[in-house]
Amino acid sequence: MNVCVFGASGYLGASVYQLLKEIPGTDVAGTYLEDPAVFDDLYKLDVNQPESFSEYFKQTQPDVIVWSVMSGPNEDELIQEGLRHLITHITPDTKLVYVSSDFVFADGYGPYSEGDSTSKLPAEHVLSTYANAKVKAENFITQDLSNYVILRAGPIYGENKIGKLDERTDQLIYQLRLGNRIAFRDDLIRTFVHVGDLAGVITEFIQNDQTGIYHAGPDKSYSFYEFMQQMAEKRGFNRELVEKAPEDEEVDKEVPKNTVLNTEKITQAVKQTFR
């Protein structure tokens, strides 16, 4: 089987890149864009590029494909650019992985389930352009594709199969290592992922039949200040040193609220647990 990586040398690709080279009969490419790579036969690649994106797929010729490329700001070209030219390379037989985040229900009222409709973000605010891109990209999987498992997941956290941190926890135990206090959010209610689970449960995905929206994760919730808290304890700090930050917001800078994720169903795909 020839699955092939794109964003093989990001936190969350590079575990899924990583797992995927230990498991026996599976030949792996990778693609990467910013140097340095964090494998060494990864291939540079920007997927917005049509002549060097349609090179390289027919070189590689893989049977599933794990879209884990992430852009932020730049998440609309992303999507408009690079995926939707990946799709018109996906034969019915090519299975397609896609990392979806719980910003597609933008409104804030969860628990969602699979099934309950997307929202978007107003087009001023300062997320829509990666919240609505995620959107778009379901849209364009689900319209033109049948062979796909879209992976809804809310923040990634922990320390990936090469040793690095996701940035949120970096930050923090870098401040508390300094005495400092910091402070998260009470009000903004989440399913958190670890990067491992997650990468554990794309494996599971690419070597199964199965397809669909699924949404990853355990199935307790936390705000963020009551996670951070907790990921402070668990690196020997004293928890009190995370504060609640106040609340108030900009009209154009509202987060939403509450976007746990409903995550009974991916139990029934895949045998991995989620801590």
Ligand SMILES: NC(=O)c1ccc[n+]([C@@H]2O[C@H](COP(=O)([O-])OP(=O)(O)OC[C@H]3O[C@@H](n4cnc5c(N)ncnc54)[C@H](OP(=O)(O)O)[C@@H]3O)[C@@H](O)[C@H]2O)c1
Second form
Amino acid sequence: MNVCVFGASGYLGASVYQLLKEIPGTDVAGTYLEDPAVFDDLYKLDVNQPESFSEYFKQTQPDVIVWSVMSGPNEDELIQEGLRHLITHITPDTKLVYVSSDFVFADGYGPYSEGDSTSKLPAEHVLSTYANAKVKAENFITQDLSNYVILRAGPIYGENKIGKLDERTDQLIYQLRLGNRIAFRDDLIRTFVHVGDLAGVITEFIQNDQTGIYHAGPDKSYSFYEFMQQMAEKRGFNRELVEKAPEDEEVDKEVPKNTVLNTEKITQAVKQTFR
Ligand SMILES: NC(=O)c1ccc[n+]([C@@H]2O[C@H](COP(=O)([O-])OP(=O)(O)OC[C@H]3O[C@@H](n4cnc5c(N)ncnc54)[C@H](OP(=O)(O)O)[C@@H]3O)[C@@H](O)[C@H]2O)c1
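The form predicted together with this ligand is what I want next, because the block you gave corresponds to the form predicted on its own; please supply it.
Now the full complex is given, and it begins with the chain already shown.
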């Protein structure tokens, strides 16, 4: 089986790439954009460049594609150009595993199930580019493809397969080591998912015949404040050093409050458990 991981140099993609390398009978290819790549054998590719993209796709002929690409402020271009281009290359035999986000539920009144309607943020909102591009991506995929898995995830945390931490935990440890206090919001509730568990479930979907939309993560949810207190304690720090951040926001910067994902469906579909 040929698998191609787009974004294999990224936080999640690197774990997926490494895990796949350990599976006998799997030929894995991966792409990166900015040097240096985290693995020597990755291919440098801008997915927004149609010609080099087509050439790469024809060369690798993947049976399964993992989309673990993200580009914050350029997310819309990534979907409008890169993902759309990818969709034109995919035959019904090629499976796409697309990593989406809990931010497709921008109204912020979770917990959400897979069948709930997605919503967009107003265009002027600071987070709209990323969140709305994810909604757009899901619409393209569900309209044009049948052989796909859309995997929605909340904040991803933990150490990945190459020892990289998520930026939030990295900051937490950095500040606590300096003896500083650090504050997180208590009014933003999420389903936090460990990078290793998410990479595990992606490799499972690569190898099985399941398709559709799934919410990834455990059945527990926390505020950022509660979760980061736990992270501090697990790393041997006093949890009281994590404080509550102010909750006042400007209207066009209001973050969706509760994007908790109901994860019952995925627990029925896969062997992977979520810590
Ligand atoms: N991190 C989270 O908490 C979180 C939560 C929910 C969903 N997700 C989703 O999970 C996926 C992976 O996220 P992540 O945290 O692993 O992101 P990440 O560390 O920023 O990795 C994203 C990767 O995308 C690549 N990339 C960006 N623009 C590209 C382009 N034009 N052409 C080719 N590659 C490009 C980057 O390549 P280089 O590094 O080589 O430049 C990078 O490796 C994304 O789909 C994201 O939306 C993430």
